[in-house]
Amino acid sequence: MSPLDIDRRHFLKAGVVAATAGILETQEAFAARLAELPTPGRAGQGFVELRDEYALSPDITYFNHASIGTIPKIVREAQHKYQELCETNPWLYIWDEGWPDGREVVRRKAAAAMGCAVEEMALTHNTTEGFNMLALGLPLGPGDEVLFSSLNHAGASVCWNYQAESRGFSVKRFEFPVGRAAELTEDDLVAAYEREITPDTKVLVFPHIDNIVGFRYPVRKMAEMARSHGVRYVAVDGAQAAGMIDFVVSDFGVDFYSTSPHKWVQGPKESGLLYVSEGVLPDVRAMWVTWGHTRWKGTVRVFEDYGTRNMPELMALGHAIDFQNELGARAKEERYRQLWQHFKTEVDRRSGVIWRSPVTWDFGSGLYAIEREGHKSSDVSRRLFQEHGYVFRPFATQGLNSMRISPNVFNTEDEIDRFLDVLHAL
């Protein structure tokens, strides 16, 4: 071996062991950072004291959480570092045997999160492309139906009949009555779906809490009704879901799970995350293969064959579900309530103001749809940011005129009352 061999060798050693104590240096500093936040439950703090941990500008009043959260500034500090980390030497940086490591550390932790073993959770991109890889990779062809009714998302809803087109099997969209949101029960929730389904429904698909009116699913309800009528996969879009409220995944009896850690999880954009469950991993192709299809086979893994990955994201979503932890599953779902209980209260005692979405906190959830009666929702939307700051989503679809609500924990109850009384009073 010649000197230049030895010099090399040692060089790489080198910028390894640097490599992998700049990832350990900043997992620590975010650490550090972390136990100094005024969380809920330290030294009398309440969720409102964390609203300077976020960087959302002082001119707005942000209530659209369920379409883009915000996230923390520790989480994004973090994010940075490690793709100031890449950029040092991309090449050492993006193979060091310090990513992988890392990947698997935020693999547990989602696994954690969400309430499944480890080897149930595949580290993707977000909700959409969970359900693509279902739409490809499930063993359906003629004669095999795919149900889901108008409340889908786009992202859970359009791959299905891209893939219908060349594979044979048929979708099935139902309208589902969103405008009698407020009327409506669990059990006709359940039973509008149970009279949608045929013998050929193969898969059932649905969301854990829709996007529009925040209708919370009785998740392990639908998925008995649906094996009982011969179903044999279900899938579930838990985009408004995780973060937000919470559950234990495996207990819901679903083969399913997407989301996007980008909106409650206040994680990095193009961050997602696919249960995967155990029984039916084995009947999944995989979308896309290259190098690790081979040495991943028969794993979660197999899934996540992309070759290079974004590792700052990834690694910083890791630091996302952290910062949850720290608040509480319950905790935060608690606050989730309380306000979804102050603007209930608040709007039924206004005049013009309608409340659109379910009227009990365990059918609902934290994003709500009103209506300011004889305003169009997408005029309203623009006219109250341009003159007030508030952010949130007009809805015009399906034959409604609202607007969809979806403050987070540190949002306050001042914000609200303030919000509907410039509402009020168009």
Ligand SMILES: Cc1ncc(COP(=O)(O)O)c(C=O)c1O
Given for the second form:
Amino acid sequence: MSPLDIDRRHFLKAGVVAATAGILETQEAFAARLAELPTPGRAGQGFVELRDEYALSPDITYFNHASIGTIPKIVREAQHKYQELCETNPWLYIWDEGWPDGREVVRRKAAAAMGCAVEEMALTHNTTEGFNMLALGLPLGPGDEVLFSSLNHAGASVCWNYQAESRGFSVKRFEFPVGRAAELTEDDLVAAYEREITPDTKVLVFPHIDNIVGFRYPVRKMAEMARSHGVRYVAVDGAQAAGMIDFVVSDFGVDFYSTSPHKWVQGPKESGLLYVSEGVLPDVRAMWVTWGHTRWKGTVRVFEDYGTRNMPELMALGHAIDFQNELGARAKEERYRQLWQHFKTEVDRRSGVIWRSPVTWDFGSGLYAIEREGHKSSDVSRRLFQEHGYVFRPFATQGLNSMRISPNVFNTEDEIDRFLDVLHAL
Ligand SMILES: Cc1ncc(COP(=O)(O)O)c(C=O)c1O
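Right, the form predicted alone is done; let's see the coordinates for the form predicted together with the named molecule.
And the full complex, kicking off with our chain again.
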């Protein structure tokens, strides 16, 4: 052992005591604040009371949680405390040693929330990163095909085309009739993919919930269909599902599930999770490697071998998951269903406002598309933001002229009614 190692070990011993105290203090403060939250289920509380627990400007009505979430104040406080702690001795707090068991605590929380084994959960930076790892790391070459539809987000698509150029596999992207979302059934959706599968299809990629109209894919059925045709890998984009709907990823029978907790889990920006089913772990070559290459070999941690990492942010993700657990996955999904039902009913009551998403909750989700007849969605979105503070996302792709609305559990039925009145009056 070099003298440097001894010094470092000595320093760490002293440092870890202080570190542990600072971390414990933050965790205790967080737990105390969590216990005081007006969460649903506590006497007289519903989801609406949670609005004040977020820093959203009072000048806006935020209907764009599908683009990016907002961190609850108490998670942000913990995040700031961790960052401050880190700046007291960056050398100590930027490596894993400063956070005894920290990374593993977050991994355990993420695995429990998603419903998989701890050893199947990698802590990444976003959905896009997870798909880039797969496009680079899976054993693909000439004769192999990767299949997805136009409903795929760029974050789960572009990486395949990019890698195909140098690695020789092919990519097939087919047009999904997204404009007919309100007429289609779950079986239509599965059949649309099934028609496109060929003996060459080695990877099938699809979203759990697409980001345009909010189809909720029957993931298990899709995976079974794909396997029955010999597809080797099934990779799911869960960016819009984790934190919004209640599911157990290991029940799906898929190989990979990549997601971005900075959306519906309301974690720090730049947080990602990648589920890698145990059986296919050896199939994926890590995208980048450094000092963890030997230490983490053969484990899911090889996918987080970045070198220097923003540990305070990662630790705060653990608290974002705690916060969501406190709300309850089932209760949240029920609240999203209520808002969906209310929104749809109110759209159907107003002439000139058209529902452009699936018409049943089981096939739909907490994000949905509408159209204001005779108006360009980008103009409407700009005007409603400037004049009324509404934030939502217009879509003008794939023949659509729609607006995607994605409220959160604390948005109210009144806010929806007011928004639709303004839209209707245009
Ligand atoms: C369905 C879907 N997939 C992937 C992404 C990309 O997410 P990220 O930028 O966090 O990787 C998004 C972002 O909106 C999305 O909606």
